[in-house]
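Take a look at this single chain in structure tokens; it is the form predicted alone.
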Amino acid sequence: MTTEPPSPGISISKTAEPSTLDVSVGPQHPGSGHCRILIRVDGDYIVSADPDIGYVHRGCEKIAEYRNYVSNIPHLERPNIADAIHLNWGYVLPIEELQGVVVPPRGKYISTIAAEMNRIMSHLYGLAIMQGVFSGHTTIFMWAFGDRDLFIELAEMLTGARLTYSFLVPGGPRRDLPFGFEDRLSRLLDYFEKRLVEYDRIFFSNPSVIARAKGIGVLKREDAKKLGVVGPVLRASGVKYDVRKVEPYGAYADLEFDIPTFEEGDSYSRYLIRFEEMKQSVRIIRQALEKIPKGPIARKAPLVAPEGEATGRVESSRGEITYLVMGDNSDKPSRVKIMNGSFRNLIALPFLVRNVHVADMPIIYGSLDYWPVEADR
């Protein structure tokens, strides 16, 4: 196993050894999504891998130059419909900075509640795919999607939509907590905490899951930092970094929560880190419901942004998302640049699958929780 991570521009050589075979995984594939992974195999072992992205490129950054600041929100959150709030929030933060708009405290708490609900939904989706599709454990697929739908129903109650919300606009969220929402959410959290115990007993402590994922695709701490991975992938390698702690936004500075980490850096740790993060999301939401202040939820923002540039960073379900927004005294941004967790984490794949069995590749790929559309944007 190589000890040095490859450069991001790794590609498969056109000259193959007589004993090797090139295999195309995807782009039409039930696991990889619209992403092709060209692997070179020698028998049952992977010699090298080259992720081929771009099959669902939408040109979101260029489109943003032709739409005003608010009308950009729906299409900028759609690259990852499983984690729409974070893509929405990361874009709105730099606009508010340019415009000098400060969101009222109640609006920050509502945004934080919505974001942590979305984190739980996204992690449940990822665990369903990782264990349900890649590991063949169909029970968790049904369990996770069933529990996710309960959170989706409450998200619809709050925002008016099930998946793509366009809920946060410059100045704050679009609506206040509806009547009965806090009680329903509290009861759902009570139920979900009990379910997490069952998830641990049936899935995460399952010998077959441990055998398939433990010790597979190890990403050591130093390699994780060199490759620049983010989010759960980084924390599963022992690096305790989370934008919610390093550069707090929303109501996170007022709330107590831990940043789970593991030292092993294997696929099992990357599974488990998301399980632990859902526990922390429950903890954050409970505190936010208890501490949420009264008052206005938003302030009116101007239609234009002055000349200048600002960045916004949020800790999405797949890691740090960074937006650069440039204003030019008009109602449209002159430039929008996005860097997201899916793109940064996929860089680790060629390094992780070298010299592993072909059957281990889906486990490793699934543990990265890669979302092709988010990377292609």
The other form holds:
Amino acid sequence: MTTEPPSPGISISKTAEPSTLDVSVGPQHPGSGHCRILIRVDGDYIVSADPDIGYVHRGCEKIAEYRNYVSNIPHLERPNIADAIHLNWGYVLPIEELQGVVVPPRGKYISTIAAEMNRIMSHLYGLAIMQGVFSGHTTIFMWAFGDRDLFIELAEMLTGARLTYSFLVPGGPRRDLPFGFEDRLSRLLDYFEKRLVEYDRIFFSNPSVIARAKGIGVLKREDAKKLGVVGPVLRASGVKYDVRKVEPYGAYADLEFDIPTFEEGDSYSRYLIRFEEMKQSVRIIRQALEKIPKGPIARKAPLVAPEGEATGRVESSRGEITYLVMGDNSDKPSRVKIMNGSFRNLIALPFLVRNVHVADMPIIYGSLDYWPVEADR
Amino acid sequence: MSQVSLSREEAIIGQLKARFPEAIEETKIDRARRVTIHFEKDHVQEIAMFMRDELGFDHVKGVAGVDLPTQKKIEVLYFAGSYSNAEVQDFIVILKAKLPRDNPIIASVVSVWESAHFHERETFEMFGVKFEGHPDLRKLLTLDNWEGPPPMLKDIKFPEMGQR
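Next up, the form predicted in complex with the partner chain. The previous block was the form predicted alone.
Once more the chain from above appears, this time first in line as the rest of the complex follows.
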């Protein structure tokens, strides 16, 4: 019904219905990558929304067919630099399954520690930008981003890179824990646990945040199941589903942790669920540091994968991420399919922004922790 | 241990085979918690409905295309998962249908699994598979001015990226 082609930036066009207008939101960079949402508004209310994604599509799956298994690792973790370990791990698991390589226990523990550190970093990013900035709360933006950097420094100490680690290769992690790492990490966790209390006081218990997010964008449990959303978005709607429990990988089977869930399914409970998950991640890292066995960290894996296919999955910060890898007796995969949390949660956006105020859209978008680059691949 | 866990996989295959003796062509237990079912493409909606209502597989994790130029086929894969049925929560059932490469058409499962909406759009765009009955089958990821065949087909080559 648009009378003129939408142009970049905010464009408004008349529709056949006299009381409604089509508004193009984007393609700007709302904090995590470029995407555009075409919304139809009636006064201050959104009538319908059509996510127009693909502004950061790079053809990752096609490129993966041209590169060998190992050189795909840095390439396939690029779609989400805030969550590189999980994108990396999900890709490595099916290759190990195809090759029949088993990672030694110490390697599994190191991977688990790195992954949970990454989960905290990713949730801090979400808290700072997607939830803090989008609800106009600059203090939590500074605090969470500052504390995230402490974890980034330790990740650099462990892997050699700040964000894109390429840390896990088929067979296990690339490096053992460096000297003094365990001590520094456990001191950082002590500090971080105190900070979590302060986050609660400044942000989660803040009346202005509660007023902005509570009761906004309610996703009921049945709708969440039907739409097939994943990760924190799913668990905030009361579905207890976490790949770390459902199909344990790494060292998760040996470690004790809870899966927090909330019944409300609104934006505020999606904020809170990540806060609770960070507490669980601290718990997991502490146990892993205590229980980590001695021994080799990795086994040598062949560069070639046999013919066949394998599906592996991990619980990334944005939810379950499933990789299908098909081998054909060469050093390159014949097909890699990525099914990640952002792409699967995208369907919730047009569903949730219907009949809400335009001003509530950034809150809902932020609470989904949607990462356009991950979704576009 | 393995026998106990394997029997669950066999139970799913058994139920599907009993209900669709003609449509199920081939079944395979890849490993514990992974089942692959090859089926005849005309029965996709009935099988999806059965999976959802009787076996509790209430969502798809993704819909993928695989190009098989030597067989002149395009394979469509549905990764079905379950949130509702605690017994099969840890499963991924991969449903596979082969379509002719020159005219890949299959019925859409969006009416059964709403979660397939964007995945089917992506597979339509990348492999040219037409999902009949999809409410909004448009391009999703590529540029508006992209012309030419679907980019994920094997005969679309990018020599600047190396040998394949």
